[in-house]
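Here you get one chain, nothing else, as structure tokens; it is the form predicted on its own.
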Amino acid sequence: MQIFSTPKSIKKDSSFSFCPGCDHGIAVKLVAQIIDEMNLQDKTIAIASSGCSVTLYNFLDVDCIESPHGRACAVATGVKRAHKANGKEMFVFTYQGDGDFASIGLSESLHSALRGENITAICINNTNYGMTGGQLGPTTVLGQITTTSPMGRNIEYHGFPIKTAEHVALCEGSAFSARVALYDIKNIINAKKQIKKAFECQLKGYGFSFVEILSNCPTNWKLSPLDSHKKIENELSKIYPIKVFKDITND
């Protein structure tokens, strides 16, 4: 199927560095499809942070930057202006975990929307900082047991975990934002709609546009690939809802 094509000038050959059926893969794969059918390649540059999502470099050939750990917005957003005072008009993303966008890096991230700096974030959301070994994060679900949550997370302690979809809807100078999951085909071609038009909004100069997906982690899950993926569609998506929650283009 064309949804699992590889776009011959966006993707390096690379080896794949995520961990064995890891959603990773398939959300690089889509946001190259995407700058490919866009023809955005030679005007992206891509912002990657410390977490899983740092070894995006090594998979699309455009501009990559690597921001430090949570400030991949506040990079975004320099590098945005910077080109535009110059006459540029560059296309810049953000390709970031959930503990980065939505903890360590809230702050430049929901300010950027309240801004509305337009750039376009990616946030996979795997409720876990994967990289670093499966510690509690922002989206840590309650109940959820983690390296650093041996009982579960529970609220009296560690609080209830962000809605990061829906706290950038809120923000007046975000122009979208959604969330998605791949965890079948049609979320897959879903999730494909959603990240083009958060592109989308960004071309046209609306402003803040953002995408959450909803990511397996089957190594910190403890998890096979087919059980973490019915985990997604039975247990998180009542939690996380997969829709869009902001779109003016619409409105």
Contents of the next structure:
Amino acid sequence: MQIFSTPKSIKKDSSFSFCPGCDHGIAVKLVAQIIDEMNLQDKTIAIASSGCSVTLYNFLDVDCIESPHGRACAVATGVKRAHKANGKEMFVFTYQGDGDFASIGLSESLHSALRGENITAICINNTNYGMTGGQLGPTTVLGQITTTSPMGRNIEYHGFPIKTAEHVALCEGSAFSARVALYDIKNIINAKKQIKKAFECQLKGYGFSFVEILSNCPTNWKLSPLDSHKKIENELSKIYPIKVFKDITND
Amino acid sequence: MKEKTLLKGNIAIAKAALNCGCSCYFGYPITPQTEIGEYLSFEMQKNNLAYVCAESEIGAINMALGAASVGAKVMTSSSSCAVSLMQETLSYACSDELPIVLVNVMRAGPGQGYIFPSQGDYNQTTIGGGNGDYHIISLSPSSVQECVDMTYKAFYLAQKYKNPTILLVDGLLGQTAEPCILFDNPYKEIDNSSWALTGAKNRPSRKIHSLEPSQNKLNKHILNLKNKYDLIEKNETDYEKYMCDDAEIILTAFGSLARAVKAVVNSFREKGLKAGLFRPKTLYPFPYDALKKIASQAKAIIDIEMNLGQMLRDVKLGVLSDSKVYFIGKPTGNWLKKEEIIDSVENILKENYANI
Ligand SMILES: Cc1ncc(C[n+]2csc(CCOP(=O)(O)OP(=O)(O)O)c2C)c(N)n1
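Could the form predicted together with its partner chain be shown next, to go alongside the form predicted on its own?
Up next: the whole complex, starting with the chain shown before.
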């Protein structure tokens, strides 16, 4: 393998802790590239949360705090506001799983959006609790088999999954909400564009900005990276449309 | 600022917090502490400080965690059943070594209980409901003046030891107005520039985390915390002893109840009975050694609390003997009165000590 370049905001000599073929790695790389391009490295405080991405601070070269499971947006609120009280505008973003953002932390997440908290949240939707081994989570789709829904998710027994980006868009305090995917080059380029937009919203002080990244989980889905991407393209993106749901900068 | 003013405990705490530079407050309403948040909401907004009407106590304590991580002086306040919701993040804050000041103005429990007076959160405060080997510094004021003094001290100790600190206040004290002096913060500022998350400008990036997948490193981290707690125990243990030096009967109490107990001691002394009061001012660290010394010469130690004997466990650990430790208390209701305490103490003495 030949490495052409690594973003400046990725720590030297660090390696990702993600499973081979996992989209988390692409997502973190995009975030690092954007931090570089927007010149944010020394102004950023990242909030890592429980889940596969908890060790974000081991490879992202910015100041970082780990939050308790689900509380990333509340921690980000404290970080952002405390700096502001001290007369400093810092760039603050969370990097969370869908279980973190939309299940255990739904209250903290949506209330941050409702308050119009001027932070950015990035949420990896891999339709299960990845780190704990692939259990049913808030985004597990109907029919999906997981270790705690062995006969597949069904409405009567488990209830419906959540469409997170759509919910965030409904909050009056949110400035930007989009769902993106990473299964091919076109989508990766779009993902980068939307994350950048979300970051810009914060820099302009527009309020809560959110990007849900529809991602694979080859290990827990028991699929090859290639097949897991096909699944996103052919099945999941039909349920979770790849779309910008809200962008007040376009209004 | 130096003259006496009449203040409720809750307002005194809020004013003292502002005086010593608290720049962030996050809270959720619950009686009997709501005035703290109400008072600060105006003062902090007026001064462009950080104030969030949090969506829950879980939200509030995690906002506090974030604010503490950037080096700000941060406070949240709550009461009993709602402090229960904060236990997870208090454990994180201990592991992360982040200074958060939490004011718990107690109500009666368990569960929702009610806003009646009680000292039922001694265990919650000193033992805690969080996971792992951790301790939270806990201060126990007995007057509105001490609410002021100990708010200053809580911020100082939290910053000095990079550890959460709880100010455990009787509901009665939060709601009682007393004359007090709102003096200037006597403590020096603690430099946190070596660890605060202020952006990686001209320095390597910093990380604050409690997750530690290396067993060796986790072991080392926990042992380092233990060393810090040992230091806190050595340096910060604080107590009041009143007429203890020649006392045969030691009465122990914490918080505002200790004032009624002091009056009891005075009455007994007038009758010629050698009684004394021992009052921990820090509940963690608990003054075991000081109590042990005093107790060694006493015939009886009687612990008095507005609960069913929570500090009693620490009193017994200090005295290192069950045989001469007794308890007087009730879970909630009107504060135990001087006369009630005198009756109960005399009964214990009559039943167990023919010659006192
Ligand atoms: C309070 C709490 N409950 C449960 C856990 C265990 N846990 C850690 S990560 C996780 C699930 C993470 O799933 P998600 O947020 O979707 O992120 P992913 O791992 O899939 O990236 C769970 C349940 C925990 N650390 N804390």
